[in-house]
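Taking the form predicted on its own, here's one chain by itself in C-alpha cells.
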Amino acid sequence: MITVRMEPGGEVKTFAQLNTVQQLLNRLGLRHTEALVIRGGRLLTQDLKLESDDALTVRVVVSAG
C-alpha cells in the first residue's frame, strides 16, 4: 500500500498498486510541473519506480505572480 500525504491541507490517501511517480500524479489529476513528490527527503522524478510500501508527500505547487 503506498500511502501519500497532500501538502497543504495533510489529507491522506492510499493507492494499493502504482508503478510510477507519473502513474501516482495522473491518479491525483496532476501534471509533473504542478506538484513536488517527496520520498524520505528526497525529490522524486516522474520516471521513478514506486515500492508498494512507500510513504510520500505531494506538495502542490502554487504560483502567485
Given for the second form:
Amino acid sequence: MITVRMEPGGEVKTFAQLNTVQQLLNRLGLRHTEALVIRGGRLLTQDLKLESDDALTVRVVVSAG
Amino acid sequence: MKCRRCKVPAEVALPSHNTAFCRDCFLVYFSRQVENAVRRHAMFTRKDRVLVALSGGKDSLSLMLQLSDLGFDVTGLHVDLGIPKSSESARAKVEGFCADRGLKLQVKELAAEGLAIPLVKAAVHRPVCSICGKIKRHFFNKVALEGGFTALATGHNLDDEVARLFANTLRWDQGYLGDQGPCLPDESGFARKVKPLYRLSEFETAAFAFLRGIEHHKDACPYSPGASFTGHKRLWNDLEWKSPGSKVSFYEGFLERGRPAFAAQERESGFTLTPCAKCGSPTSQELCGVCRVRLAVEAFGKG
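Alternative state: the form predicted together with the partner chain, after the form predicted on its own:
Below is the entire complex, every chain and molecule, led by the chain shown above.
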C-alpha cells in the first residue's frame, strides 16, 4: 500500500496500485509543476517508479498570495 | 530522467525550460536566475542595505537565504498580522529561520499599531486581502525608509507577477500597468522596490525551499479562500501546461513593450502624490489608505 501525506492540510491517502509518480499525480488531479513529490528527503520526477510500500509527501505549491 | 548538466538522476523537471536538473545543478540554476535578475534590472549591489519582507512562506524565506548566500547585506522584516494561530505559526517560522542561520530580523506587530487584521476585517467592509496588502506595503516602506535601507525586496515569483499583471490587464488599469515591474525606483516617498524571484516559478521556489531545508509556513491564510489571484493562477497554469514558456513570454513582453506605453500615459494623466496629512506617507488623497483604515477602526471601536 502506498501512503501519501498531502500538504498543506496533512490529509493522508492510501493507494493500492500505482506504478509511477505520474500515475499518482493523475489520481490526485495535479500536474507535475503544481506539487513536489517527496520520498525520503528526495524530490521525485514524474517518470520515476513507485514501490508498493512507499511513504510519500505531496506538497502542493500554489499559494494564495 | 537525467540532469541536463551532469547526467545523474534528476530531481526537478522544468517543462518551461524543456529541461531537468539534479539537486546541485538546480541550486546553481536558481542562484544564477536570482543573480541575473538583480544585475539585469540594477536592483541593488553588495554596497546596498536590503530589507527583505518575510511572510514565513517559501518564497520570501528562499529569497532571503539566496541573497544572503550571494553576499548581499540583507535584513528580514516580518509583519505580524495578529491573526490567531496563523500569524503565530508564520512568525515562529520566520524567527526560527533567521535564528538558525544568523540572519538579521525586525518584527512589526500590527496589533501594537491598533491594526490587527481581524479587527480591520470587522471594521472595514471591503475585501480584507487588499486592505491587508495595503497595510503591509505601508509598513514595509516605512521601515525601509526609516531604517536607511536602499532597497526593499519581496519574494514575488513569476506566478505572482503574471497573476497580478493579468488582473491589471483585465481591468486595463493604466496606473497599475504603468507601475508594475521587478524594479521600481525610489521616488515620491517610496523606497526602491525589487522582486529578484520574478523569473522563477512557484514550483521552483518550492523546490529550492525543500532542497535547502527551509521550514516554511505552509497553511493558507484563513481569510484568503476565494481570492481572485488564486483563480488567475489556475488559469495561467492551464495555459502554461499547454504552451510552456507562456508566463515568461507574457511578462517579459509586457516589460519590454507594454509597460513603457502605460508609464508614459500615466505620467501625463496620473495622480500627483503628496504626503499624507497625518503620517507623511505618499498618497493621492489628503489621508493615505492606512490612515483612513485607522480612522475606520477607531470609529468601529467607539461603536
